[in-house]
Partner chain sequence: MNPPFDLTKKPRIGESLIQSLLFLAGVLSIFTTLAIVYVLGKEAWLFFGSPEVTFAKFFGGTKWQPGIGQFGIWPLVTSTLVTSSIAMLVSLPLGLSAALFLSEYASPKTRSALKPILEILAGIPTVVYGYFALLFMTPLLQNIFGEQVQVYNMASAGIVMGIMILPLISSMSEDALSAVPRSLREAAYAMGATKFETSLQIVLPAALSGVGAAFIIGISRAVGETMIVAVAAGAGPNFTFNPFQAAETMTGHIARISGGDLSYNSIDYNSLFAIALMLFLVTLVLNLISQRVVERFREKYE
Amino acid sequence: MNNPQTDNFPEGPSFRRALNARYRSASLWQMVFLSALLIAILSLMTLLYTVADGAFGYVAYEYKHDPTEFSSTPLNELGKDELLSILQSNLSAGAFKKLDNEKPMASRSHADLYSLFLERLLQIDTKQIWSMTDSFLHAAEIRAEATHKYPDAQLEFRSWLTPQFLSSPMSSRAEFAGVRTAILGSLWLVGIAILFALPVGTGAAIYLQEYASKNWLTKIIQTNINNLAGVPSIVYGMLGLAIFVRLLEPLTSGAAFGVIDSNGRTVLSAGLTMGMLVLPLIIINAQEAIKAVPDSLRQASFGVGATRWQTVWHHVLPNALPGILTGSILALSRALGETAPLIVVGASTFISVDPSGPFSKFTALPIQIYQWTTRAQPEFHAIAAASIIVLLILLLSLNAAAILLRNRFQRKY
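Would you output the structure of this chain only, in the form predicted on its own?
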């Protein structure tokens, strides 16, 4: 009697043809997946190269005023006391007093005073900048062009990403603008957002997964959480404007704590808004991490007489913590790179004062990048490219710290 299973199984040449067809199909899909990986890597490299192309390159510049008008000593030999004396003699009394009020001039570093000397007195005038690619491939042509067009200008290969760029506040001149205030503002925003969203999101996930009954109300709540994860960020900005900036202004402005020189458009309002933005992501990721904990751990805990809370605290949560931290890394990345909600809540596009607390005015790196890219001058585009590199480094650093923390909990539990 024939067996239908063995009759349908190919043999001989038919078997080899079927086997070869399966291998060809497997090889084809392998090539498709490899191509997708190569395209992703190529796209990332193109992005990084485009950013770096604008952050480095030749710059032709000249001084609007002759340095010999202020001192016969060469610029590179001016000491701190000489720079302070020159600034005090040539700046107006009001301008010098304003700078002194921001930070005492006598306590400023030599580099800070030299930067003020260049910005306020010599006034650098950037004539033209060239990209990194042109600077490497057409260096001779660039030198000839600069000599012909700008005979009095100096030509140098400049990195716009410098220690001074990282440590300087905002300025109306791109040559002296920095991202210190924006970096501090971004760190304040991320810190407040995570402090608000991580415990609230984890608590909500624990309740929904471990305590809530599986009924129609729970399903509606779960569906809304999933939908909120896809809501455009500008909507969260409008929500933050209505709740934190206006409704809770006595709290977010600091008026309830005696702060009188602020309004609701503070770093606290922005941080809470960003916390609301990433809250659905944290809840969803925390739920998935809790689901991944085997039920055998729960049953074993119940079997020795532990309560549900003891089971959650001592067994479920420690084992789910690495997955919860992974979700927080994704939330951190989104919060750090958002722009639209911050514009609605009231982020400043120009601010030279560092945020000193949750009730301070603020700006953030994405806001600065957006503001600089909208300027017509090419030197602002160059510092915008440098700011993008700073943002990427900051993002990778924070993510690395979160990954190390997650790996530590994985080894512990």
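Structure of the form predicted in complex with the partner chain, given the form predicted on its own:
Single chain only below; no partners, no other molecules.
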């Protein structure tokens, strides 16, 4: 068996040379693979930086009216009562009454009245804003530019994310707008969604894991759930629009319960829509959690004469609960960030009244981000950035909660 082919393989030094070339291209490619990850990391950093860049920075602003027109006391020494009387005497009676209806003027805080004073009477006017990077790197140029272009303006380094921003309602002026209404709206939404989706989703998961036999119906249900998880969220919006907003309007508007002057575009409709959207995620997660409960536990329970439901209720569910809750929290954070379906079911574009019940009109954090981002004026981009930070912090705390929960209840078996 003489093999003439042996000579066709490089041997010794020539093989080693070839091998070195192979190693070189290998390490080159390894760099390529690694750089994909670096790009991903860089993108994340850049994204976060872009948001921070927009939320902080120098602002040049003027007041249309001089504070001395209203009061001789220096601005920062104005007390609550003084502010109230200044507002009462300088605002038109109609405007004052409207404000009073929204929230009684007398019961408003000092900060609240002060920002009303700035907004309605002094009429702050933002001339220009600068990004955080520019503000740090070119502070001197910015100062020179501001004094040159806007001699009457004041220049100040501002964080657009303030306690005030969190506690103020919507306003048509970026300087006074806040996200209180939006945060409350988001909480309502997510609350309704989870109230609907958690029990139904857990029930469906229990049915599929513990009761359903392996037949065509079960297979269809399972495939269908997987598919629903992949349906674009905006399609859920269309579903919500047709079903909850229109078809079930008497119920979702509260008309059937005596609420007057309302339509179907309520936080209830939106919350239910969101519930439909996260339902498949909750089912899939709950199924995994239930699957992880060992069979020996069920057998032990059946062995002492328990019925199926007793087994599920006393043994399976308690053990699967941490997993189910973790999954639900993750589903919640998905719901918290979803925007498209809310636009479709009709989140209000401008609303400054906090949602007070399921039949309220609503707005939500991502909706505000969307609206402010799509405005042309840079100061709206700044408050969009500030609300993104709020949203991301909310999401981060939810995820941290999920991780804590997961670690706390690490499986014992």
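Whichever C-alpha set is largest while still superposing within 1.5 Å between the two forms counts as the rigid core. Since the structure is predicted, the reported quantities are computational estimates derived from the model, not experimental observations. Positions refer to the first chain, counted from 1.
- Annotation for L391: C-alpha shift under 2 angstroms between the two forms, rigid core superposed.
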